[in-house]
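Have a look below at one chain only, the form predicted alone, in structure tokens format.
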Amino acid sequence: MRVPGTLRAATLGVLLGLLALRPAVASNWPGVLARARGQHVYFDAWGGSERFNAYIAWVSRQVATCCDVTLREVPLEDTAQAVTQVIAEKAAGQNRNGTIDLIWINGPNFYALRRRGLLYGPFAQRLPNDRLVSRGDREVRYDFTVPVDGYESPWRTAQLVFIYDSAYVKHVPLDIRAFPAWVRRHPGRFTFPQVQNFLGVAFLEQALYALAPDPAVLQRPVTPAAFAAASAPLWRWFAKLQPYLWRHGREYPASGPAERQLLEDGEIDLMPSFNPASAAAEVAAGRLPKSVRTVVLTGGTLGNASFVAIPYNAPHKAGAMVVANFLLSPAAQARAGEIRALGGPTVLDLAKLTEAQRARFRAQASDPWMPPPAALRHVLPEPHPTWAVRLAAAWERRYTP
């Protein structure tokens, strides 16, 4: 059977990577990938996203062609369901055949996970492309604060951008502090997602680290004290901005892409995304006009990076290990990063790449609906876990009818 030119090519990239390893690596992947010959993967990962869904049927037809892993995904509305199904798996006592193999996780949840001891690892490093990633990059070495290990990889990063429609707004506010001043002359225009969604709960991090009196303090787990006041400030000025969100602030979207459709009907002409690349992607599928436009404040905003991690009970292990490694290598993480698939920036030095692979990066990043490269440079850290469920909480006891 002839094999695609695009499945060689990821092939090929498969078996240099075994090349060049460290001894230690070098010497046990080989043992990974005969276990891992004819395992089905079971891959739990947020669902909502379309072009989420289709890279990984990429990446599924990819891992099958390459190593003979089955990789089948299984699509949550909210991550916590699979941390939820792990613990009742431990508290039942089962052990070793576990119903997930791999988790797209982040932040809180992996949090939740490794405080249990529920994740398998270390094992990141054991992955050839490892050796590939940023590690001059915070975000890749820590979760929320909390210190990655090598029990989870890293597989995308994200930061948080503003989009607006050039059409209606030439001037957006570059600074949390100048919202309250631009809801007033623009009543209705703005809103974020109800902070059940991460991306809610990431716009009010973002004002809580402009507005406390010591943003220090949010890298340590939460404290009634330290709550009470580093949120005092956030309160004083939602209060200035709530009258003039979207619908008095009364109502908010439940998530991203219904934040996106408000802005695609011209319901609001501004709104925050986890994505640099959301506006050209959009732009580039139909969805959003051209005249929209990606903006970071010029402070910085909270960046992290997404990553993939092993139950400890997963029964297909080593399959796991190939499919994380595999979303390492420059041919996936190239192919994310394309506008079409997921966008946004690798998680990979460039340095180590070849010439003809940076070339792949560059070009991405020249797209005209992306922020400018130098704007997303300044990456403020996430807050400790332990603040986004505080901040949430207090948030819909002050606000949910």
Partner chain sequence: MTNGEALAAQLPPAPDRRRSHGWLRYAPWATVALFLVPIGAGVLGTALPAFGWLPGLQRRHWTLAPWRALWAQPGIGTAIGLTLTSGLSATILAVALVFGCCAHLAQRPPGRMVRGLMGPILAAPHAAMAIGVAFLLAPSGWIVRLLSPWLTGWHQPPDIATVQDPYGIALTVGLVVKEIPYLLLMSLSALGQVPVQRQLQAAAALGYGRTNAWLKLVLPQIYAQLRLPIYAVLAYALSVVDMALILGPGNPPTLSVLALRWFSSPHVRLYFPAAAAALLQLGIVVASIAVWRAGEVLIGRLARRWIARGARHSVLGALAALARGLVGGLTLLGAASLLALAVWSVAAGWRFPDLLPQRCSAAVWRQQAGTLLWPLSTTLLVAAAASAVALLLVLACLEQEQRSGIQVRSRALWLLYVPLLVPQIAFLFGTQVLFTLLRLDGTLLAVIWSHLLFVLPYVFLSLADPWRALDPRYARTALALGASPGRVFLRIKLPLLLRPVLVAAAIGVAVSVDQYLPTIFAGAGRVVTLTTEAVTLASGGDRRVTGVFAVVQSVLPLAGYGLAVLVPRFTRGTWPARSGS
Contents of the next structure:
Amino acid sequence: MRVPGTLRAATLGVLLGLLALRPAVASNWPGVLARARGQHVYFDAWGGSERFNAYIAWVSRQVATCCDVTLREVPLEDTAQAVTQVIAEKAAGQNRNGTIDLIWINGPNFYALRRRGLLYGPFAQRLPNDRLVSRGDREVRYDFTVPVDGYESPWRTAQLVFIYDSAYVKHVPLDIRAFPAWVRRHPGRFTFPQVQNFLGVAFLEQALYALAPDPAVLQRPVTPAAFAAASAPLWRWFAKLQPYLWRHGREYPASGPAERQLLEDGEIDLMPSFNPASAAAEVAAGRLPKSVRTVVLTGGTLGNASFVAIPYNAPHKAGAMVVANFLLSPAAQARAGEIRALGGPTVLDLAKLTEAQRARFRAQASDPWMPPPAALRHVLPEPHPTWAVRLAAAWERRYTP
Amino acid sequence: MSAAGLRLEQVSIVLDERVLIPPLTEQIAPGAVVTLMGPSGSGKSTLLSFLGGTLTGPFRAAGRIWVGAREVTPLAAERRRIGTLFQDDLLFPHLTVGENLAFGLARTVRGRSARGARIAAVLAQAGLEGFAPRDPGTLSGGQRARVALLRLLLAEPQVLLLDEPFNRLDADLRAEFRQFVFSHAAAAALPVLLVTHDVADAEAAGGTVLALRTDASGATVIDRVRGAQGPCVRPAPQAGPMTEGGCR
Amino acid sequence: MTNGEALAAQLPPAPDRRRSHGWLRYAPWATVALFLVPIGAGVLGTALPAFGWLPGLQRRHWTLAPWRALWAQPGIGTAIGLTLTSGLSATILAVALVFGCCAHLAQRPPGRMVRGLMGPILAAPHAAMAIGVAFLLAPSGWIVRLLSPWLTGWHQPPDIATVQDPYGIALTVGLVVKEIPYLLLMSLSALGQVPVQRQLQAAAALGYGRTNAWLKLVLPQIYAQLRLPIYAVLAYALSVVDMALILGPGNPPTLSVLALRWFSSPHVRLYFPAAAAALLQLGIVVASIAVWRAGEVLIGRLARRWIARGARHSVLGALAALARGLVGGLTLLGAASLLALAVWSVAAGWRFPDLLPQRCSAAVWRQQAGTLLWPLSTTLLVAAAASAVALLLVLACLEQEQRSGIQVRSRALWLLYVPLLVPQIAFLFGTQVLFTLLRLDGTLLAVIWSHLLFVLPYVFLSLADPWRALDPRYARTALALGASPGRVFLRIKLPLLLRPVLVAAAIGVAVSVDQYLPTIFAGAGRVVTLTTEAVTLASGGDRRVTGVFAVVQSVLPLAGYGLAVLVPRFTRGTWPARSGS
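Here we have the form predicted alone; I need the corresponding form predicted together with its partner chain.
The next block holds the full complex; its first chain is the one shown before.
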């Protein structure tokens, strides 16, 4: 895409202006921008969500305009595919010319690559917009308890919520312990995604958190003994839940969006979601009826951040950094926060923004489909990634016929 | 096998506006042969298709067909008990000679051994002893033709239609096969309708000869060339000029 | 006889062997190498890790640990059972229904409606078909909506697993719907080479009804020609991935989906059970074909006795009529599935139990126009390139065959079927390793090459018969007039055969558009086509957007066939390929 020269110069000027505030990085960043010019950045990201794809399409138009970077989304069914790809490239000795420049990543996938030293970095601090990130939030510093250490850059936060259709049910459980009684009254009207999916395992982890005798063990890498002790109440709880799940707990939807379709079709009344704004966004897009509502469990729910990371063998690291930086820009964050785009809270510290920038975030009025803001305050930290893996495997062993 | 005649009652066939077969009424007694002659494309084979019950396509046919006291006009082909021997022997290439015959053999013969014995017997009678396990492809033209007739007769038809079955064969084989066909038909007392454009076939058949021709006005007419007579079977008929009155 | 024919008749019939020298001589070898090497290397590259050998990951000792790991996977037994029941029952059903339908119709072609609907079903990619069938069969799908609430009393969809059911019934139905038109087409083309009409007349003269006669006489004659297509259907049904992802259960899924899941897992240790599962999948296909072959022999023996018993009447007539009715019904189901895709793509607000959307809007189409463009152009580019290469190779092989006078024997036909018989999951991982070693993985070239493996056989099978049926006297006449073989090829054969060549190209495009797994593996996830996008979306995306992608994906092959039929009408030199025979 060719852009009028003046506009490009103006945009560059803005970016350089920001850099001037941070001399330590400024010495590097213009070089990064120059190297990035003309690069094709392959961005591997979970592509199951239309809203996300549309947002990335917008981002790619912006980075093309401002920085002459061509962003090409590679939609994945599962982020694990990108992890596999990087590992396979390492195995094949492809250490310079990888096929992936940027990955939308967090949790176990980040841990898998970081543990093997297959990520480039630390790079996050080199991004000019990194200083705007809200440092107070634990979930941008620790990704599922694993220190981020600059090997990935945050761009969204997420928190477990529940969406229900108020046209069919008036009351929904606000406590994990209340789920068995609720599903017994509403048989077949609740389910969660399969455990191979991050949302499915997150729901089980939420239950683990609520039911484990000592939730603190979840912050350390899992051990067989710790797992046995912590998970015993979970299995008793699930045995009461399973018979009354959708399809009697024998089949599970493939993903969150697949479950969203079930809610729209009226096959279920209640579903988990990792985006507090997703109900509002889906209503706006006409993909959920206006009768849906969003709730958060009373004791708080698991929350985490989404990051982008650069594989060690990415051929276009400069371009990837430019994209990561743009994702943190107030413009991109404000756009992402719009209900029609992605919705959900920003990773920026609004106090660090100018008044004009802050206005764009405030302008987003809350609506009946959003959870009450106070409910979102209790964010529980994600367990160590090894727990998710162990939990999914144990669940599969027990409940795969 | 009950002897029954074949009777055609005002049978006619029309293609578009053209009359291929003008209304024809004919009685063929058990054991008698009627020959229908005419140039190729004149509709002879179409008539046999109609009688056999397999007429399709653009042709329109009218008239009634009786086998003995039974009217077969409304019946499906497989229920008419009218057998046709075609110009091609149409032995099924994926079956052995014996299986081809077993396919034809009527269900009245029951049991594997009884059916096998019957097939062996007819093969032996026809000079094809031991041919049952052979592949049709390994047979000569004359042998194949004989198997085709045997297969047809084993199905116990009440009427035999011959659709130029001698055409494909060489002259010497042809005479031999004619003899084979007519002697078997006579033995089974079947009414036979033969269509051909070969005068020698008509001569060998004896009996009534009907000839299709176009008259001066362009209409198709059927001439009765020779009156009714019994079948004429000779040990080794030679092809020769047809004489009035047929064979001795 | 015309002057030309008279002249041609005087020419020696033997081909001029000197003409076959030159690069054309290598065409068959090049073709075989180009598509057997990746498969051979692929199977090897999958088999070695199944026994612990994967040097890239520093695993260099032989062990059965991958197999022990495979058996330890939860649900592995269920997955194998599911694979076998859905694959075998789909194949048996499709074959039985097609034979029953043909027997009932005997020499007549199927009804106009069925023929009209079969085209789109045949052309539609498997993934799109599966998405449509899921739309139709789901508890909230069209069929239940049609009956609710007036008949069923349901105001909410029932909690019944009508798709992704644990028994794989929806998967079986989807496979049957998609494979029936293919098998019917194969049967009709085989029937064209048997004098069915006269044989049925002969049988009728022996007192046999047409269904009975068709099964006893015609079927045994055409079966040999249908054997390889049926094996291809069997192998496909046992190892299909995209349809199983959409219509099959997930807990556990079929074996090939499990293997794919482990191959794309972040846990490298799962590569080993994945390789073992892929190899097991190959074993299952080989064993199933062997069992099928044994079944053919057994049924053949029994059928000979059955034929020899001479039974004239049987219940088969009624069964055949039932089969024909079912084929009609399933065809209707397939067509309605494709229609459902289109309706969902324009639906705005479509809640249960409304039969039709509350409103229709082109909003999703407008939104997606930009998103569609990139995968659409990739799909077109890959399909065009794979078909063009396949066409060139096939034409070179056929031309070489005619010039050298050495015809491909039927045994060599098996080679052509190798990519259709070996399960994709069993060699694509190994092929990806090969591509990675060649520094080709993730490139368009790798994707085109892997598509070529599947495009080439279909192009060859579609073009070989018309090419060989061309009256050789045309070429001999032209040669006698002094034209070089190259000129004869370009000026005589190609124009005369323009239509079959274009149809073969269109089939190539359709096959390429259909490929899911090869695109995923060879493209390393970087090459995005309409099919990969549609499958990704079907696993959880917006149904409207899925509808848009599946509609475009289905229209593409149809447009190809349309062009193949229309183009020759507007060009000169397309007189009948056969002389008056």
